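There is one chain below, alone, in structure tokens, taken in the form predicted on its own.
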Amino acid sequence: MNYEIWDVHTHLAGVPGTTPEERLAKLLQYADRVGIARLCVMMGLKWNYDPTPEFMRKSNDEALQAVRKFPDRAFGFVYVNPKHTQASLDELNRCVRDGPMVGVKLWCALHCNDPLLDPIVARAAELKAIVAQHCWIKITGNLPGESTPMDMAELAARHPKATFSCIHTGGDWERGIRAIRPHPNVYADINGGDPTAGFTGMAVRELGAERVLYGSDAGYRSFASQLAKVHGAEIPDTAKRLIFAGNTKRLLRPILNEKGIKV
């Protein structure tokens, strides 16, 4: 069976190369492998848990430079730091509103329930832009300031016009399923970790198909091991296409009307 393959979480970083360019051309290369149309790209050359604001605008700038290159094949997510908030909403505007991303991509520098994300949330929704942020749930700790999704069930309830991507569904994803589950603003992402049978599944019987996202968190994950998530999952072939592409298309839909990119 073929579908189309749209993969809401990429990086730059754990790919050869010299130059953002040079390292979107080989993830393509390891995409079309495997037969996935479009990559959303998040960060630049090298990561910072903790980033500064010319930290955050250099690595801005890397992905920027990565994705006009491809504009037919990647779409790029500002990265931002909560903790400077003026910054961060400075390269929102930037990347988001007077460049071409479509999107925002929180790590780990604050719990995401802190109130300092309020505005940051507020004119991504504004822009119509998808948020991004990681959340984990670890048996031996979460770093300093690394958000759950049960920090991110608190952020979204705040921002219910705001659409949020629960990156890695924290891990230990029947946890974070059921907490992201009374927020249909909140959408689970698969992407990071081992393969394991069930996680897809499950997202797909507690949430519903249309709120789950297939990603790959490559290049620190092989998009093979990521997609059987979905290829080995008992669940329909409709709601096989709507992880594989027909969520994130329907989601960046808005965002993409206005910038006049037709999908």
Given for the second form:
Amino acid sequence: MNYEIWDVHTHLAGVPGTTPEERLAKLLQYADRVGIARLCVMMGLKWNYDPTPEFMRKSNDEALQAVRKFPDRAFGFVYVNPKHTQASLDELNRCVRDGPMVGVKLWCALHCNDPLLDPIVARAAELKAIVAQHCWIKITGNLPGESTPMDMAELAARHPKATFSCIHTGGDWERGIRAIRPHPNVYADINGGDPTAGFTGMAVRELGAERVLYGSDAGYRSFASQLAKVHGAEIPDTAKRLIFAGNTKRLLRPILNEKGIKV
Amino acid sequence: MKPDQSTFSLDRRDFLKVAVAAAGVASLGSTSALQAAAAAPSGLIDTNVSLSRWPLRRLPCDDTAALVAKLRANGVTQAWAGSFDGLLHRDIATVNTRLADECRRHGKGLLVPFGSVNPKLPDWEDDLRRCAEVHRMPGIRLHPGYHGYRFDDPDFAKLLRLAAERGLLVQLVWIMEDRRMMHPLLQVEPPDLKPLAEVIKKTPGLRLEILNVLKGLHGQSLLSLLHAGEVFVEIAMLEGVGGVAGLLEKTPLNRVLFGSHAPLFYFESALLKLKESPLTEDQPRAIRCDNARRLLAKKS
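Please move on to the form predicted in complex with its partner chain, as the form predicted on its own is already shown.
What follows is the whole complex; the chain from before opens it.
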């Protein structure tokens, strides 16, 4: 069985190469080997949990540089820090409204249930951009600003018209899936954790295949371990098609249409 | 999409299998990539599978027949099997009896049992003896994290010595799962690896495979451990894009084995890692089967 595969979550970090373009080219070489057609790329060559406005701009410039080199293979997500609300809105406008990016990436600067996120999410919804929020539940302790799926559920309830990707589904996916289950505008991005058997099956059972997205977190993770979560799952072939590409295409179609990009 | 750059020494039937699979990869991708990876010739030895039930959830293949079917469907020709029961059960003797029995009853020789030994239990030496003499196992599997000992523990050193004297291959499981997502009431610390090299050096004849260690061991630390003796690692928890190729840039090829950590992990993960990395002609075959076959055949 052949599948079209879109990877909703990749990075330039952890990939060989000195420039953003070199790194994305390398990432695409690996993607080709395992049959991945398109990548969503977020953040630049270096990472910062709590980026300054200057760091955000540099990070987004690098991601833009990379995706502009491969417009038929890669989409960009703009990295923002809600502690710097106006700077984040400016970046949203620069990279999404006026640029080629199609989503928003939020990481560990601030718990995502904080009201400081509201104007950013509202603007993203106006632009039809996906809001992708890192979420983890660590028994060893979260970082100070690191969100959980429960935080995401609060945010999603305040913004029913926005579309959210719960990155990693909280790592502890058995709790993460339950936390986002009541919120139909939250999608489970299964990337980033170990390829623990049962993850995807539970997500499909509890959320429906329409709410599950394939992503990898490459280059930090291998494509292989994350693809296995779908290839190895005991779910119908139709569900695999949705998870691998169908859902991401459906979510991106409105913003891509506005940008005149046909997929 | 580029076809797999790896080439193999193939007979005509193998060549056709791989060629058909590779054509599928070139057309679209994905399960065909998996099929291409599984279709490579000359066998596939999975050195890291477990039978019975994971203590914290049911798994899709935690029934031995289902696991065997899964392994066979993916081209596995031999699987070295421990038991999840060996993590927490104290009646290790029955754990090993059940393991040996399951391996006999399922798979027609596919499953090779590796019994559990816990050196913190009274009279553990008899468990070791039974693994070798009663069950005729080629090796044992150790879970220091779950059994609560460090690598500088004298009982551990004694266990390695006795295993080596019996010609048993030792599989040492560093971790079973990401510690960040462990059950709050079952948080198992990964053992400190630093003292391990010394005890290996002091154990002549030891053959040691460390399972699930590539999540936390890289670079010089990994090399030092491999150079301490006849030490092997497998790829179940290796991560990073192009991970296998990256590992082989710094690690001797003959020390790397195939391992899936199934059924706790999706089996396909390990198989696709071989596909994701551009490998030279000899590398896939060495990892898939030749290294493991040589290691098992070395029994003194």
